[in-house]
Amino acid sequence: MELTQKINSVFAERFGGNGTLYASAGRINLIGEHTDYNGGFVFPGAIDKVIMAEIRTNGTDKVRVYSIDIDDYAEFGLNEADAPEQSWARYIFGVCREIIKRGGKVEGFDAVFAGNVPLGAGLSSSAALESCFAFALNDMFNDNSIDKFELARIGQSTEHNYCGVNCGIMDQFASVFGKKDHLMRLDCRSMEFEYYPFSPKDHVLVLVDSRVKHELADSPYNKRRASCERVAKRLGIETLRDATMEMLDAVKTDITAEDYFRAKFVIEEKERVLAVCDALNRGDYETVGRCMYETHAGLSKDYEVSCEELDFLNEVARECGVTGSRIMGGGFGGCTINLVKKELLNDFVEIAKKRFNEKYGHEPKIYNVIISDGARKVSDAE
């Protein structure tokens, strides 16, 4: 409600009157890391941290938009040559252009937006921004004729073509399709997806943000992707989605140890995602948690995308009796995602903050997250 009121107030002050409120969510990924480019499964959900915008048509061919959080204003036209200089405004411009390029309609509008998605924590605030505006412009100008998958692709294409980020589809997919109390298993090869219930009575999800990011000289993402592609080629398959450990072990002597362990992680992670799906259908959160710990170990030892700080947080979680804990995201810094029994929550948070501060000289940030709805028109209750 506080976010709504702030946006309402600034919109009235800048543009007069009021518009329509839209929102879209940040996301977590419970399990399924580095599987997307291997044709596997990811398992994201939208969270209760959002980007929210108040928007109204203005009868011109210009977009006028103000970011409360950055305290910056941008104004631009809707032609390719009108791209704004500010990087944050290019996300909105890109969404407009991608809708137009697909034959959709966009006219001039005024907008004010703000959010509570923590920046730099791997919760995809940029996808939330893209999805918020894509959903809104579809509703305002296109009678919701653009289907949801296309809205997600519009966000992804915005990143590729206007923001210089060659991202996958997961973040935008989660922001658009998010459903309260449900996670989604997305098949990154077929793009089919299925909702799975996630509303534990006795557990909560907590992110522990290390507030560190290690910059590496080479591109670890590209190197790992190349490893996976080499193994798939040796196995005669398109991606590691179709590989088994038996197949991998059969060619172990023909590939490097590094490539073997990269492929081993991806193959095992594919099976863990499927195991978590089955466990959630049974309400078995102990199995979910065990798989999360296994994923962290694989990301740390086999895929080598962890770092000392994240391994430390994972070990603290284990010592505190946390049900499940792992790195979330590409690695080399950022957050752990933790599935914690409610009665252990306060002790875990205090111990993690204290021990991390003693070892690294600063406290991690703590974010409690609830699985919530994705892109939507905001109701009065919000």
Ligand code: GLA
Contents of the next structure:
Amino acid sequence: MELTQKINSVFAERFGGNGTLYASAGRINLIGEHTDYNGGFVFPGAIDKVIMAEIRTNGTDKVRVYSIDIDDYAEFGLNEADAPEQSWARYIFGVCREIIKRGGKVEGFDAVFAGNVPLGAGLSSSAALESCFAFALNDMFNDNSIDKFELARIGQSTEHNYCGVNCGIMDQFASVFGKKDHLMRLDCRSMEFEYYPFSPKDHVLVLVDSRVKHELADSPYNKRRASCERVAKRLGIETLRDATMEMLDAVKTDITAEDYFRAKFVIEEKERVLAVCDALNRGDYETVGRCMYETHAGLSKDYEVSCEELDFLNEVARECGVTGSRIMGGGFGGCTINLVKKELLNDFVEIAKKRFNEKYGHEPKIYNVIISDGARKVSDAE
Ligand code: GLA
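Having seen the form predicted on its own, please provide the structure of the form predicted in complex with the named molecule.
Whole complex next, starting from this chain.
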């Protein structure tokens, strides 16, 4: 059944009648990983995988929400003390609270949601969920007076304050601002951004999802961020955006080897995003691809956020002659993003599936990337 129909019928069953449908999207990132919280550049786009919610005010001060995919129901108030127990519901509670903290209005509502953004694949299903509700609550209770950057920040603050992830702005930005057939180069220091038309003639983007997720107990993402902040502090600058390799080398003996390599990756990655933008303007996909392989190597060896399975997929891509390939997103599992010549695509996909299966006992999932719109209203209540 189609997502909209499924949500419509579950909403009618649970709450009677119908509400307004909203959606927001997961994202890919062509290049610029772990640069957002360092004030650097990122280059994401929203994709055709969405979280969709049907929502209607209920005239109370309670939120009642049902997740179709998790098959779980939560009910909570809108005060700080009312945080729900379920982690999935905290994303929605967090969005409500962050709107209220900013002086916005949220009243009780009923909601049913579902999605097709693969979970744990590095496609930012959580940002899609946050921006879907942020967009919806802005429309329903605030006459759309909260601007789109603030909607993205509301999602980001939700991660920080209610979900324990000290993330950057990339995912929520991409999910809110995404535009069909366009990537966006965002400067995470000034928050200026530019849409880049992206519909290459001879290449396609394809994601290979390893379907592994190495959840580590000690929040490795927050640790990476802390390393970067320590080095910036040592250099007397606000973020690593303003660091160069010369500056880093000058303090090499004062910082740990681990912090040195984390910062080195960030400094190099910042330059790669700019090189990729230039190359795209020239239609030079070879350079784009080379930079993607360099990013993978840096994420694997210096930033240490890859894993055996993702390194293997990267190697297979290289052996198949794929133009560019790298781990995408926060790391420790999930997908590689691959820039593949159209005529190579079928062979690459077949070989990647077969070789991965032989080694790890299951096939990776393949997603063709279609760059699509971000947060939006899908339809009004009838
Ligand atoms: C996660 C975070 C983003 C970003 C990426 C890595 O997706 O949510 O803010 O830092 O990792 O680039």
